[in-house]
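Take a look at this single chain, the form predicted on its own, given in structure tokens.
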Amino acid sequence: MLDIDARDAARAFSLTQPPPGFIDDPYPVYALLREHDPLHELAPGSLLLTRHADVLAVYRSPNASSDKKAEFAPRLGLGTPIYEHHTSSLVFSDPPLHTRVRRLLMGALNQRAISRMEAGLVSLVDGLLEHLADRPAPDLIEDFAARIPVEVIGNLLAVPHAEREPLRDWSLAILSALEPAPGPELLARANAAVSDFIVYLRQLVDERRRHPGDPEADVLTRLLQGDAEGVLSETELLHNCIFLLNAGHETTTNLIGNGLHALLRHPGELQRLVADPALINTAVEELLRYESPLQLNNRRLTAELEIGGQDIPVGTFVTLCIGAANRDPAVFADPDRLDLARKPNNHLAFGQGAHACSGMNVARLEARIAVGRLLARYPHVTAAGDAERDRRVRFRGLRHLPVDLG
């Protein structure tokens, strides 16, 4: 009887109307879906995948398109600013646009460039940690995690410090439009954010054209100059600058915030890392797996594809549940246990294949420095009240994480 009830619960699951408690703890639902309905129909022609092998197969398939024009037109509104943004950026495009933009970005985010960031990032984090001690009620999201990536991306684009204040709110509004069923108020905020961001970027671009920066350190200058194969159009340039901020801000804030929250809920693992700071590399990979900042991704099939032993027809919209794949017991032993020394750890938090996250090594660096230096400075940090979770399903993160620094 229990299996029948579990199977019915899995088949009834909806991303737009998830069951009570799903936002706070989606992992029991993911386990039901993996076991009882791993190719779950969200709507006619739309599937949700929860097994690691199936998600990986789609990521690696050349017949899985990232172009979202057909999907986003009815949801976001054809011709709206938010539609133009999400159909012009690197993450939601196919070759040749994806190839051109990714080549330019990867040239700017090479290992040499990332190494140059480290000293400045350490200084930034140490300054934030110093200020935490002065806060009467320190919040590891508002006062720490959310401040780091905005500064990093602001530095990459050489945005003047005095002009960075609106960046985080713009980013949150724009990315919230990617929820499964964004309402009219959310879409209005997203459209306003894109429009305001574009106005700002035009001024920044004009200034950078007059006064170019060092293309080895200034990503905007590098994008403006292009390469031997050409330059980006004005629309491509502006929207991919927005994408850089959004991708770098949202996921890294969530990585640091989720990671610290997980450690606070597992004090044995927290103290393990305090006692052995050399664990930080594997710790970051485990934090990425355990509470993946991006829970859902999407593809549209451009040819029939076999997934999980079934032939899925061309045109099918496929939602990839990264959070479920990263807890799949077929790949990860005892997947609901946090193990900072876990090896191997073939998580899918950054995707795989041609669309693997271009900023993954920047995010890893930020997380290593943020988590490592916070625990070195405040090894007895504990929670000081309940964390407040963001209520979105696509992105998993926290709004507030109050702590006692010890």
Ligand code: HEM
Second form
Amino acid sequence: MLDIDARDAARAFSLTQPPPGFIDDPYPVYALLREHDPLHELAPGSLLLTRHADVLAVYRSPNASSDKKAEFAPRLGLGTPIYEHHTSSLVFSDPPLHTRVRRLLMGALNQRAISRMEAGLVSLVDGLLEHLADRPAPDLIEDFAARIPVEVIGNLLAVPHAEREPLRDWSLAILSALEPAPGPELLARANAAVSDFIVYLRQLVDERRRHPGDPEADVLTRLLQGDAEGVLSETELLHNCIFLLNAGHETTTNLIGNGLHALLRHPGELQRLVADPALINTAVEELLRYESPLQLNNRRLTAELEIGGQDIPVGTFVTLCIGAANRDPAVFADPDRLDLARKPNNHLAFGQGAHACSGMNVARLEARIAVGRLLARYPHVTAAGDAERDRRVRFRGLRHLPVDLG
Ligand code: HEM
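Write the structure block of the form predicted together with ligand HEM for the protein whose form predicted on its own appears above.
All chains and molecules follow, beginning with the one already shown.
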């Protein structure tokens, strides 16, 4: 492609109407944007950033707000359940709410708490692997990846096992409303999911108030108790529980699913991991980089900020493209190559700065156990037919991944 065509193609890029093939493989488009239009105007006052250094600069800036009330009011509908949800959770808040909720959550997601999850996770994964062999057409999403996070997050909030079934569908519906252009049908599903979730959580919260759990392990008890600065309001409490249940759900399913899919498409790397299971730590980091489950984050500048040598005015809405930053050749040698031993690997799959993912070590543990134990048990696993992709731009993942266990 001539440079001038490439520049035009980059400038014409739209997230709401991406070019054909983008959902299946966005990386050539990201490369075009990084090279020819790294501060890409999506609309007046709205930029898409694709270079690692630029994305990092915004994550680390104290003048980049996560509050989304102004964006969400017209898009989600002021006063609707889905608007209330997405404007009350910590991820879309600034201090002081963000600081308080994050401190409470982090206290229950420390290394000690995570280590305690390991034995239960191993038996959950081994049980799923056992059943996989009985399936006529094993699907590594439905029968495996999607079954793990729901149990882990359910345990964190001590949701009774029999009540976990609707969590995945609620989570999918609520997070889908964050797509760049959610239609009326999607919004209706999201509103219904928030309302049903709230009804369910009120009962769970009442029950936990009557019978508190161990605040070292039970996040809900911790959120209910509050800290020296007081307790959360009912709205803050319920919506942050919903957020937590959602945050660790689809993302981790997609880390495991995308990771296994990438390995199936790179049998040399798959066999490298089978031969050397000690590679699992760097392998999980590389799978996070290579096919990041969350592709986009957003901020609004609260002061002028220099990005990539340009002064970007206060008020600019910035979309940070994690997927593009994680393939930036300025940071990663041969970025389109999957290299399970890659080191260093400064990927941005968990974001960075004040809002960096609170559950990153939970997700890493789940992926290490899921991928490691699957390959130990079924080292000759291969793809059986086409994987079916989830067709959204913010969340990158698969709906189905049929395999032959070998
Ligand atoms: C592979 C799986 C995961 C990925 C890729 C992921 C990604 C992210 C990213 C990129 C952010 C930053 C959002 C921003 O800056 O605007 C974030 C925030 C967050 N994540 Fe995760 N996440 C994952 C799993 C989890 C898990 C398992 C949990 C909970 C156990 C969790 C809880 C959170 C929370 C609470 C926040 C908000 C932090 C804050 O605003 O201070 N995530 N996640």
